[in-house]
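Shown next as structure tokens: one chain only, the form predicted alone.
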Amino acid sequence: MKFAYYPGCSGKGTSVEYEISTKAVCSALGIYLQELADWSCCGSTPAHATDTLLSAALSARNLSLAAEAMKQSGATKLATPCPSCLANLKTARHHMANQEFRRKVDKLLDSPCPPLGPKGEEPLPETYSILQLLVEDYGLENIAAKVTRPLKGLKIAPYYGCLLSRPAPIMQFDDPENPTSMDRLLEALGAEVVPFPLKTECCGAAMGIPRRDITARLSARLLDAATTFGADMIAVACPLCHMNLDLRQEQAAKASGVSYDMPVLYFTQLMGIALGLPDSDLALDKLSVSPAAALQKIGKEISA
């Protein structure tokens, strides 16, 4: 399998741990990501909540970018690990299917996208999130075979967030409402999944540089629900979220008058943990939320 790769900004940066463990797992599975040539910041957040015009032009140069590399490469499909970008990158490709827009956006760019096709076939590829690949495409029942160090005796809450299936018209994966499908991976992964009522409700997201008083109230019920289920981690898809939830545990502290020490983990660490990979390939020291007591209960050994 091969798949034009989208990293994004966070995986970078803040979510380094994101990017070095897909890439690891990924690689373990034979999926091979090649990531797009001069690719640029799609705008996130602040670009959509300021400029809707703008925030697409982002978007529509690194699809423009993706179409290309695909037509030489042969990859199948865009693939991006962050939902904030999977949002824009979606939400941009479904406005160009207005003329009007398309043109709009053309004006920005130093080189208009592809037009439309003849009966308005769209040229800039569709992305999905790894998440989504990774179930749909390579399949639960190929992972769980991969699994060397199955996740038994661990007790995870499932955190989704609030974009990685929504709007549903345009994110089209899973239920918007009520999500399962890293639910069925940490399970093929040999984890138990904790009811977890909360895994679309919303952390806070950017709230957390502007009102923290927010960030921090949001984050905190969403560790009251996990601890309250007896989880022993949580599972994130979101590099937002994973800062929200394991980095600002101190914040949410001060803001529900609770003490947490929740560790929070990208699914894609969990991935790795179960396929046995070094503990290199999982950047499982970049936590601020050591998960070592925790993995203990499946033998994993780490430095805390």
Partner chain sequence: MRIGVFICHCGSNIAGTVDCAQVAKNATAFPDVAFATDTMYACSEPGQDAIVAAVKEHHLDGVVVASCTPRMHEPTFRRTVERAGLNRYMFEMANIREHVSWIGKDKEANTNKATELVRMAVEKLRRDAPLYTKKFDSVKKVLVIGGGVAGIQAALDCADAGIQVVMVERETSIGGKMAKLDKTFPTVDCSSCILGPKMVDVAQHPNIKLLAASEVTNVSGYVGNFTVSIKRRATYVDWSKCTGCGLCTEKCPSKKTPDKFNEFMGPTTAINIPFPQAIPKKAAINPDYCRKIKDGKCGVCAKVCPTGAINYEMQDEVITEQVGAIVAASGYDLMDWTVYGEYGAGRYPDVITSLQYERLLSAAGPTGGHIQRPSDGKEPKSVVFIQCVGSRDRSIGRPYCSGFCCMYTAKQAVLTKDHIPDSQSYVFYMDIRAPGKMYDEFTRRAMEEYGTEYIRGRVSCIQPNGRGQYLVRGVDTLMGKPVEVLADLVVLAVGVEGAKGAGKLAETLHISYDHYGFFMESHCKLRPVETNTAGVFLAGACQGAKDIPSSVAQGSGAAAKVIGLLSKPQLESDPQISVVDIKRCVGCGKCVDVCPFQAITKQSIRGEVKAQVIEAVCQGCGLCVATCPQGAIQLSHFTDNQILAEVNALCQC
Contents of the next structure:
Amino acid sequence: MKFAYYPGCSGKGTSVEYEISTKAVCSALGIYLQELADWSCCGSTPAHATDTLLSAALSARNLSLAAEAMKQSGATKLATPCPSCLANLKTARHHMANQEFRRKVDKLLDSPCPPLGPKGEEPLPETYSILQLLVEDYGLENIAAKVTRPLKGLKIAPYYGCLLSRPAPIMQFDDPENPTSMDRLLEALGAEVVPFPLKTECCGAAMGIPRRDITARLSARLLDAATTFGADMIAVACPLCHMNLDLRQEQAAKASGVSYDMPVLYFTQLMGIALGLPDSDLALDKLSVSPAAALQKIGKEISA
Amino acid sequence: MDSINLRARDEAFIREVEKESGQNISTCYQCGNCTAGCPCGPVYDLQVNQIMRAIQLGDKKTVLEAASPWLCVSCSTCSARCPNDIDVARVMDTVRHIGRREGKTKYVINAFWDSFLQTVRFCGRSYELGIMALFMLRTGRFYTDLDLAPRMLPKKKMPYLPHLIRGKAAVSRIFKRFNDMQQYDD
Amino acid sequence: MRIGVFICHCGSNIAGTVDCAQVAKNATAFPDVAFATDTMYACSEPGQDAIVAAVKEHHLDGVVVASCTPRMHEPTFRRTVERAGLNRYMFEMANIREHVSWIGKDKEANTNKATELVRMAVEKLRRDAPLYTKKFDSVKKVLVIGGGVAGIQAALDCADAGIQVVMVERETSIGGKMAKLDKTFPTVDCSSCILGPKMVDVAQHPNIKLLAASEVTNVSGYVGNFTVSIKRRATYVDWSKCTGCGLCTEKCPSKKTPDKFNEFMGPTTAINIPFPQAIPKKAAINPDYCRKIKDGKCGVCAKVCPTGAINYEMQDEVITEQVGAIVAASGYDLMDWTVYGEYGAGRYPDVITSLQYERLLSAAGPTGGHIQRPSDGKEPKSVVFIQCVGSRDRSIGRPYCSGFCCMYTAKQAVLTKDHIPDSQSYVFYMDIRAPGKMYDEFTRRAMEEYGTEYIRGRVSCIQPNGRGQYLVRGVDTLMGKPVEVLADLVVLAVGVEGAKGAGKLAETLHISYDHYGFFMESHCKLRPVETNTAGVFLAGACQGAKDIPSSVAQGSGAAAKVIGLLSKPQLESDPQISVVDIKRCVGCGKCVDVCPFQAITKQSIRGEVKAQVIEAVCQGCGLCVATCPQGAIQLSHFTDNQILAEVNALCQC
Amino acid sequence: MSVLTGKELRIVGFLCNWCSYGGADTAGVARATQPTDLRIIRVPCSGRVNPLFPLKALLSGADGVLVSGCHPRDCHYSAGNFYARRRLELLKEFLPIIGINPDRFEYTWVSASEGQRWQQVVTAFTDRIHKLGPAPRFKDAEPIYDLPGALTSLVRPLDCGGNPALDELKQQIRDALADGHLHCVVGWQQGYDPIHATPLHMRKPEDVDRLIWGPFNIHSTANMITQLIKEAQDAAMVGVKRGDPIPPAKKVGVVVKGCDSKGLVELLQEKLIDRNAVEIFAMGCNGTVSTDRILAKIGNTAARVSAVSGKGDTLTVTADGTEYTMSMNDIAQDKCRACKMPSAKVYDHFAGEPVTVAEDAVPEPAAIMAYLDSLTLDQRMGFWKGQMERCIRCHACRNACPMCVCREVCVADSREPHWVTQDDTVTNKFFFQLIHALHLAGRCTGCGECNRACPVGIPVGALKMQTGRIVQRLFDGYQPGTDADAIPPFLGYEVEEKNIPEHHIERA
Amino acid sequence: MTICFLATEGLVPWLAKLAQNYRVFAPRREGKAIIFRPWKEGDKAPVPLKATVAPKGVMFPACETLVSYKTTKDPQQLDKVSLTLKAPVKAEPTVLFGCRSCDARGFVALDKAYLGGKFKDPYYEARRNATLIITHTCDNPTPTCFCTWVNGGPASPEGSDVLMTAVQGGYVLEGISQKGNDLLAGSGLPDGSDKLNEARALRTEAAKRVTPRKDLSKAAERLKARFTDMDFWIAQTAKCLSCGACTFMCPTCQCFNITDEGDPASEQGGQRLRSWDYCMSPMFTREASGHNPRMVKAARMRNRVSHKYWYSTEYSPDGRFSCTGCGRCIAQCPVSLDIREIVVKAIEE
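After the form predicted alone, can we look at the form predicted together with the partner chain?
And the full complex, kicking off with our chain again.
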């Protein structure tokens, strides 16, 4: 299995543990991720909040690179771990089905984007989340078969965030109200998944810098719920969610007046643990809230 | 308080929003579901359904002067649950686009976005420390997230230097052409 | 042939934008036209008299009137030409009002267009032939499908008028949805107290034959002479012996059988009588849960039955009935609300439908009339009602208003307060639709006297808070603020759709139905209980969401139509039907295959297979004509040559 | 009647009485302004609209044709529009092959209450037709007389070496004939020279000696079958008096190649023959040849062939004293090049081993279709005009067709209905071919007999191939004559048609 | 007799000259078929082969208007209707170029039907008189040819006005009829007498290549005897598809149907059409009552064969067959039904 890979900017910075664990897990599963050479930023929320066209052009540059790379390497799909990048890349492609829009995008680029082409042989690739590819393409049974350290007894609140399955017509993945792909993945790893009702509630996204009051309030809600439902930890699939719940956990605590000690792990880190990968592949030390206590439940010791 | 002037309906504005967002605003029947599910509703000055109503009325001034669109986190919950299948989040995006073109960029978030895009423009990728620096310069809020620095820096989660990519000039040209096109359009 | 052409001015309706005199003049040049004139109002008495006079004076044998739509006045003018001594089918109309004068102001173009339309009508008329109706006998018996309140009303009205009634009910008791209700709005009187006597009347009426636990499987024939196949489902109880004593239900060990009548709010026994007032009050076994039928071990009911009515070997049985008319009263069902992920999609035990709540309120229900929430049996103190779940929601393909939810929600809020005085009800609504007599007053009482909190806005989501309550997140659009309420119980006013299986029933009855399983009436305003299939009528919510008064009114309406139809000594057939030219027919049977009405059969003529049209069954759609490769079957008045003549009148190059 | 020059174009509408005609009335009552071009023909139901009506209009001067009925499910007659949808979609997709822009034909659904929608439909459609301008007329098209000669590749290797199981086949037939339960058995024998076979009717065991099997068995045996069954029935009736019980007729035997068996299956499917009335003798087919191609290889259309012998894929022909060798690749009939069913699947006797073709082999599209697809619409119209000019209306195409069972009651000769006149204008001649093609839609098994039978070589089969392509696309690869239990697509419908798009007449 | 020589390269200019004064019909290739079409200046040289369809349509078109008629109403008095009739009996001067001898002999057979009796068909007669037939003698008989069996031959002059034989470097043209001789005399072509022997030798050679002759002199007598032998006819006809390919391509088949088309009251008026009909069709003899004396195809085949080799010998003064042995009915028959075989069997068996 070979996928073209778009890491997204945060993977090289604030979500470096996501990046490390994603690569390690894929490698352990025999999935080859081919990182796009010279990829650039998709523009994230700032771009699409500024202009649809600008946002699409920033994404289109990367889609063009991916098209070329996939032609060369024979990679079958384009993958990214970051839901925000995913949303931008998918939305750009979605809009570019409109010829008029696409002409405008092409005008912003050095050279025009390859066409969408007929279904099945699209030169301009669709983007998929790592989560989707692991669950749908690689398959849960195949993952379960490779688990060496089941996460037995670990109660995990699966938190998807808002972007992974929304807007449904563009994302085309899982149930927008009650996604279950990560639930099933965690179950395949042997964990106990708590019925977390706030799976897709917003964490406040990038408001952390300009309006920390908003993120603090929203994150607190999530941390409250996870605590109430008895979770040992929260699993996430998004760098922004992670930042708001982990890095800013204290800010949230301040806002709600409750103190939390809720570890927040990327699902890939949990996969890494279950697959028995070495600590260097898990980058657990990058987390702000230490999962050491929680992981003791499954007999995993880490230096706090 | 002003009364609503129904005859001052700005049809061009309604069409502009509808065209750019691709949504039919008139199908909104004001059930309020967008507001009900909005995570930011409590901090909005004008609720999402009220923004929609103001667009229906062609009340451009009210729409563009509202702070709410600039507080929206684009989580698309409103779109997912709209009983009339309106992509409300896209309407909010569109309101921001129009606002930006009309110079309504007085909000803190604009400073953040601009800082972000500026780093992309020059480096090809976003550069987190650069964003913080530019944001503080723009807003004068030098204390922003200083409390997080002790957690971030030792873990090496914020590289000191930007990732400069080979194609950074190509990315930069996208921004340039975009700005040129905007001016030409205006 | 001698044709007369009459161009109507319709005052200025036509003449305003069409040069009628010129059209008449142009018409004189058309083949076989022996007379052409314009006239002020062709449909007026002098206008019609002028046509009659012209037919006589000019010895016309066909008439073309160019005026309004034939859907309006074709019957009028057919009577006129008949009065003039012609066959009523020797008449054609050109629609130069709705299709010409009213849709454009270019007089030159309109006059030209009107001329061409007249030309087409003339060419068609030249190929018309006189047609004659046939008379036939009808069976003075009606089939009523569905034993809800609408069907009961229709059946009783017909039976009282002396018409034999066969009532077919899918469940083991009649009563329909109304039997499940605790009270009815706006009077808050007891539902079973007012319905019960009517159900008993059905059981006792000498003209009504009641077939419960039965379904219509096939309908053939035509108005006045339908043959209906009815499947009588095996109940495993011989109803001729069952006295309804209920001993069996007490002793049945299979006590976890889902209780459909109680909307699955509690279990019942494998052998049961759905409710105390059931008609017929007979026990029936649910074979999926009966231990004897499933595993062959048990037989308790057979042992205790004092009359020996239990028969585990019972089989489904198909019977046929001959009827002259059919009333469809198959009612409604709630739509599948689990599409609402934000309301838990059925995962939350204390989020229930209004009909389930009705069973909790009912003294005959699973909780004996005590409101106990399903998860823990506790009495809820905070009850949230959410309106329009599956109504007025295009995103899930349900754009329509279900009509009666506003009213029953108000009723349920009132009853909640009656049952639990220290409770608080909240109603999230978009608009309150209460247009009936005393309806709005009733909703006002709910708010003013019972303190129900009405919040104008939709609910975005319901989230369990982990402490046994549900956080309902809505909005008060009047205040422009989000609202959050902690609820012990949430009741969804789920939208309605045609009853399960309505589409299949419609196809069996050869009537149309919409995307939501509602049957199509002939005309939304003027023929609300008729269908496009002669002899099939509609009553109640099968046609669209309806409350009890409307259903009862429509039941009586359908009955009036049936009585009117079957009181005629004989029925007449429309002669605009298909006719087989047996010399051309090769007997391939393609017409038989496609006919939506089974109006064509194969017959053998001197050893050769030929198609044969059953005149009274044929509805004149012409599908067979478009199917027959030899053109051996032709639709009278719309023959291939007639339509070709119209095409040729327009296209000749 | 002529259109208002310069102002209007000729647009014909067929509207069902109950919905769309009412919708047009509603639009009128609402005074919804519309273009004046459209002329409405009122029909009871869209199911009444034989696709030949719009086709006739388009071929005789209409610039646009619009059919409108009740919305699916709302049909006054419950299912008429479901049938109409399939037929009208067929027509729309058929038009391009004869050079008519499919945009000139549209069908839609408008209910009696949708006055506004009707206004939009009329306005948009009229606008569309005006944008397209006056329709090119068939009679004015620039004729193309030539035919493409390209050969497509073979989907499987062909063999002209005869079939080793011929003796087994002969014995099976002899035995059956000796048993006396057969009226006759149809096969092939050598004709007036070794490269021409001719059908053989075997009635006595000794007739079987003449039976041949090989590349010259080009004729369809399926097309004789309905007549022979009738003949057998008549024979049984000889001497039977009125009132006597009707004696059972003898069976008709038929020897089939794969393609012939498809014809039989389709006849069974349409209940045109009774399975018990036929006894099927099958053998695997290794491909048949085109005698024209053999003569072309020899280079003399008057060549006198004295002997032929086949070995593997090579045929050796002795003509006028000279030996010519040729490969099946150069002389095989077009249909055999693409044949994926060389052996019958429905039979009573099978001699030898079935010949099979790889399941996943994909035949190259027929040369004539590739050629037509490469032409512009105007050129296609000219092509048919040029070809049809030489049609002499001998109806060999029709009579050779196994699926044409109307025979003496064919609409080509009838005045009631009067679809075609006796006038031999090229339009009139062509219209008959269009009737034939549309009557065969969803039924044509692709046996190619119409092409082969045409004495002047008009590729009329291409019209049927077009219907075949459409049927395959619309009905998930449906192949007529392969499943005796399948309902022919135009005698059925689905409430939701998976592959038939909703046609939107765009807003003006 | 005028004999001229036409060089190969002179053919097209000569046709062009003829085309100035005549409608010229000549064979050309269309697809796999060879069809007679109007030839005009600029066209290529005609194909020197037997046409797929006999050229009888030049005299006897596949469809022609016998009468056109139209009614006109008096606008003042709608009951007053007048009828106008037009019967277009006229023919332009025509040259039929490049037919075979079998084709030209076909016209002699058609003459019997259309000009032979008491009533002459004016439409046919006009065209016949206005047409000059230049026959290309046959140098390439096909396996289905049997002209010599029916008293013809590859170079039979019967029915032709000019015989044209291909020789080295060109053609020898021989005037046969007065019309033909006049045409050649005025043609300005050089004398070709010197090449006549070469031409004759080639013709003799061609005649040898025709399928060896069988004696059909007893055909009429034997067919008469076979008339009631239905088993014979059923056996011979079993494979027939009842199509019209044989009759429509035949140079001697003369049957037609008459239908009224159009509407006299319309702008276009009505037309009475005469169009080819074929006796192999079950419709051919169907009577208005529905009764059909030749319901089965065996009866129809018997009629066709008998007509050609028996009836015609009785009604034609010279006792000739109504068949010229062109073999088209065999070559183009979709089931390769061989009329020779039927006749021979009728005689032999």
